[in-house]
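One chain comes next, on its own, written as structure tokens: the form predicted on its own.
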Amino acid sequence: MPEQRKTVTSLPENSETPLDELRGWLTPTRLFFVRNHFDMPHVSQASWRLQVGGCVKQPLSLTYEDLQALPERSVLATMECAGNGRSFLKNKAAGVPWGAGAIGHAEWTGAPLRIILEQANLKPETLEIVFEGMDEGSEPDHLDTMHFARSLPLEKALDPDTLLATRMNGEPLEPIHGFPVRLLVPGWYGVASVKWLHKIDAVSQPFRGYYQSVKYTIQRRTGTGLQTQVVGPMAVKSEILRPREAEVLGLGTNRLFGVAWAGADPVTRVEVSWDGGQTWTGADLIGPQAPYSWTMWEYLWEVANPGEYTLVVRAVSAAGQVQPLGHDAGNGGYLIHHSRPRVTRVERSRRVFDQRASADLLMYDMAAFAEENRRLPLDVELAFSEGEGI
């Protein structure tokens, strides 16, 4: 049976990327998380309209086609939900009880929004860039009808790599995941990047919509108290992929393997510890260290006595950001990035002589799986998520 998202509730969808089964350094765009807050719209592409007004002196109402006809730009980027690993919180909040898998790394392909706002000249007062999508529904604290819409600050919205992607992994996107188009903010956790994007308002003030304001938002303690603060760019996290959870060991050579991540900066280290956090090593990085991008680490673990041991992984952005060992309470469900431990059992009955894994191998994985992605037929792709959310 080929693999599949893990379902973590059915209404709207909300699935998980199997990091199991990842074979290299891109993830399939059929394997790539989903997250809804609503059902899936229906979109027509011959009468979809991007509206672009608010703070501008040049409204604009774009079709499909004019967006197609843009210089388009492509950003490889990690994309993960600020509620990832929610269910690994001791303190439970509320949210989808994700796991591990709720990220993928993808390329994304589209026009740079700057292009649109440029044309849109918008006036000396704009504040904030807000960003509708056409899923609606309510919410149980909020009861009457409302788009999912967020903001980002004027200049994260000029940056260049923040997009207007109307392709992921080579192929248009499908309806799962925001087509015709979503916006794509690289570096920042994916509650940012708005699907079936369908109006732009340039805004003097900030905005407070109940995405922005009520969810996804975190506290932090200042000189004057706790002050709220909406979540925005990712934080560094590490993942170990391999022993998997319950996984038996043996004595002799044992190879961990995992991926990290660190938002806007590549990671430069990543170090592994087997007694709990007390002692630390650093492992390998495989394949690129690239800015927005996760990537692969290993170690070869020399294990010669048996019984449980504490493993334990945590990442360096190349800014010098280390991924905490504890879980931020001013998170609340939110930015869970600390190191998990993963206590692990090796046996004397077995014995075990991994090695290094082989870096070219590792890349032509990456490169098949990306070829075998992009040649799969539209249609089936189409027909895969029909109907099924985001």
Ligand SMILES: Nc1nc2c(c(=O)[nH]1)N[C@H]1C(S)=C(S)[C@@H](COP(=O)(O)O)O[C@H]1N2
Second form
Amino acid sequence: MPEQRKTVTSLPENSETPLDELRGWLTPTRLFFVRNHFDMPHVSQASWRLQVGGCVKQPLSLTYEDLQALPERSVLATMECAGNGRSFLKNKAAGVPWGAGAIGHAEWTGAPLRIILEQANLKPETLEIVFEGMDEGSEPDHLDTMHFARSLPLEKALDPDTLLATRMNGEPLEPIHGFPVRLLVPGWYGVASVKWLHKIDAVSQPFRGYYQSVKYTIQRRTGTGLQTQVVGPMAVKSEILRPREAEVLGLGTNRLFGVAWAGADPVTRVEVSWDGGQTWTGADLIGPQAPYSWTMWEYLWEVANPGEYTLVVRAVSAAGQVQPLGHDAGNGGYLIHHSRPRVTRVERSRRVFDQRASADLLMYDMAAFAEENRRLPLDVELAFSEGEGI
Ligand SMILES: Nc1nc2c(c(=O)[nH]1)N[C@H]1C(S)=C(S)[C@@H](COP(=O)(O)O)O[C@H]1N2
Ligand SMILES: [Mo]
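After the form predicted on its own, can we look at the form predicted together with this ligand?
Below is the entire complex, every chain and molecule, led by the chain shown above.
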């Protein structure tokens, strides 16, 4: 059977990327995790319009063809759900019980959002931009029907890397990933990247939608009381891909392998420990590195004695953020980015090259992708018209 996403809930679909099956830097679209709050909306490409309004001097109504005629840009970005890893929490948190796979890395292509905001001519009082998806439904604590909607601060909305993405890994968006167009907010948790976009509004007051004031928020205790923080930029984190869960290793050189990411911030160091975090050694960062993309790491681990080892990996970002060893309870069911120890058995009878072969294949696929990718215009320079009132 070909690899497929791992179903967590089927109606609506919430499913994970099968991290065990990943054989390259880029996540194939068919394996890329899915996070849906409501049933997938029915979209007719012909009658679909993107309405741009609110605090603008020039409201717009764009067709799919209008969007496709705009200058495009491609951005490689890792997208992670803010609740990824929730099932590992000792204190159970409400929400989809994700394992480790609510994450993927893809190439996203589309017009920078900035271009159409400039066409719409924002009024000077604009504070945020609100994005609404076509999907709608209710929640147990919000019985009125609502659309999925989120906002971005103006600065992030105007970033040339924030896209109206119409393609994912070079192909038109799959319906489940937001066809005809989704927002792509690189470096931020997936919740910001609204799918099935049909409405964009400039607003002069902070947006207080359900998925921004009730869900996807963190309550922080400060000197003056509780402060609500909206889930935004991704935190520093790493994942072990090899050895797999419950995989048994042999004496000799074993290749430890995985990925690490820190949102828009590059990962500068990955450290491994095989004694449960008492001693640490630097791993090698390997393969391509790009802004917003996860970085692969490996460590050739010499093992002389059979036994049970507790592997732990932690990443450090360029800004000096260190992946924590425990969950910050203040984050509740979001930003679950602590290292998860992986207890691994090493046996005398096991032949080491059994598992090295799979790591070699993985490196081969990754190198082939990097080669292929050299031909893609990853950093197209765009000339922006000077918009009034921005
Ligand atoms: N319209 C709409 N956009 C949405 C969502 C949604 O339910 N509806 N889920 C968000 C969340 S929480 C995540 S993590 C990402 C997941 O994107 P994917 O399903 O393409 O992986 O989409 C975001 N955009
Ligand atoms: Mo999410």
